[in-house]
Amino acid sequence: MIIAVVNSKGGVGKSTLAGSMAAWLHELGHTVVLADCDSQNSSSEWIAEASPQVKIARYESADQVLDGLPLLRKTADYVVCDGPGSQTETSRALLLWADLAVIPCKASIFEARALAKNTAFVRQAQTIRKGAPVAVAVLSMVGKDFRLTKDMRDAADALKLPLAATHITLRQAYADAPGQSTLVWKMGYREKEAAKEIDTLFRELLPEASESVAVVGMTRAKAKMKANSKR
């Protein structure tokens, strides 16, 4: 499965979301590649230290994305792509291969306008591909201003774009984790709310990821019980 975390605006939490998702999927037992398509390489540099078992690929252009993603798909259960903050052609290329497009956005009137632009990119890809990718917006860096949050929900509704029920709250932990080369769920009891929040979001976005792990676990347990019964 290819997951593209995209938004044509920078500073909306794409790298935090993509890097965390790749590490989360890996810890569930899936094979994962983090495809860093942002020239700053923030997510790949962070995850290389915080979760070094996650494989990393870096793409610098739309052509590299178009050529590389179908090959990566064959090597892993999940390919999580961190999209660029400005190179729209690279974002379009990601959407032409993605199965799921996750669009993080902050709650502001400027983000509402950017959301319309990003939704247009998604609709173009869906028209070309006759359906895919599935798209969902995620509110990120949400503060206490409920009015702006409601405005973004209204904007998503007007665009007929599903909005995740779980949002990412504005927390220092999300900024500190990359600097400490760690993940929020490894930062101890103090950051338990951040850990719970991001786990809830990922389970909402990727319910099959945790379900498949549970099935595998049950299958292995049954096989072990069967083997023991034959002894």
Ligand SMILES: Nc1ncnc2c1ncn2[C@@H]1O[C@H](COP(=O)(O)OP(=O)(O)OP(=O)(O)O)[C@@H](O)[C@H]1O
The other form holds:
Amino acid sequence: MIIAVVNSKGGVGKSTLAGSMAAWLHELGHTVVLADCDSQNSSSEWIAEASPQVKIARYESADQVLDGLPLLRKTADYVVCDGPGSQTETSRALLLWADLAVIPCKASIFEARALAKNTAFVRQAQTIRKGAPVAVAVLSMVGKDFRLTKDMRDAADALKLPLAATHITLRQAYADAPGQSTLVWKMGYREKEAAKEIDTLFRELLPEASESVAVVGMTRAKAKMKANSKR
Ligand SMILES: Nc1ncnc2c1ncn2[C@@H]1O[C@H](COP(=O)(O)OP(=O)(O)OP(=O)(O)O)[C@@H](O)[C@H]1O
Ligand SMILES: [Mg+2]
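Next up, can you give the form predicted together with the ligand of this protein, since the form predicted on its own came first?
Expanding to the full complex; the earlier chain stays at the top.
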């Protein structure tokens, strides 16, 4: 399965979500490649240290994505692609191969309106591919007192894009994790809320990935054993 985390707007949380998702899937016992499609290489440098068993691929252009992704998908259960912040052609290329598009969006009305540009790409890909990829927006960097206002709900409705029920809160832990070469669920009890929300979000987005497994943080070997015993 190919998952593309895309939004041509910069700094909305794509690399944070993509890197975390790749490590999370790996910890559940799946084979995973993180395809870093951003020349800043933020997510691949982070995950190479924080979860070294996740395989890494790097693509620097739309052509590399179009040629490389179909081959890469044969090598792993999940290919998680971290989209670039500006290279719109690369984002379009990702949408032509992705099964699932995850679109992080900051929780502000300006950002929701700016998202209209990105959803046009999603619609184009869905028209060409007769419905694929499935697309879902995720509100990221949501303030503690945030409530989904009518403005925001209207903007999301206008985009005709389903919004994940789970939001990612603005928390220091997400910003600190890469600098400490770790993931929020490995940061101890103090970060249990972050660990819980990201686990809940990924279970919502990828229910089939976590079907047989109860807790993230379970060792890979244990998860694999559990998966095998179900077969
Ligand atoms: N939920 C969060 N709470 C606090 N900080 C966050 C959160 N998510 C991301 N950040 C921080 O915000 C910054 C931007 O996040 P990130 O790099 O994931 O965005 P991006 O969309 O990949 O950016 P770019 O378009 O530049 O690639 C980073 O410093 C990251 O650590
Ligand atoms: Mg990024």
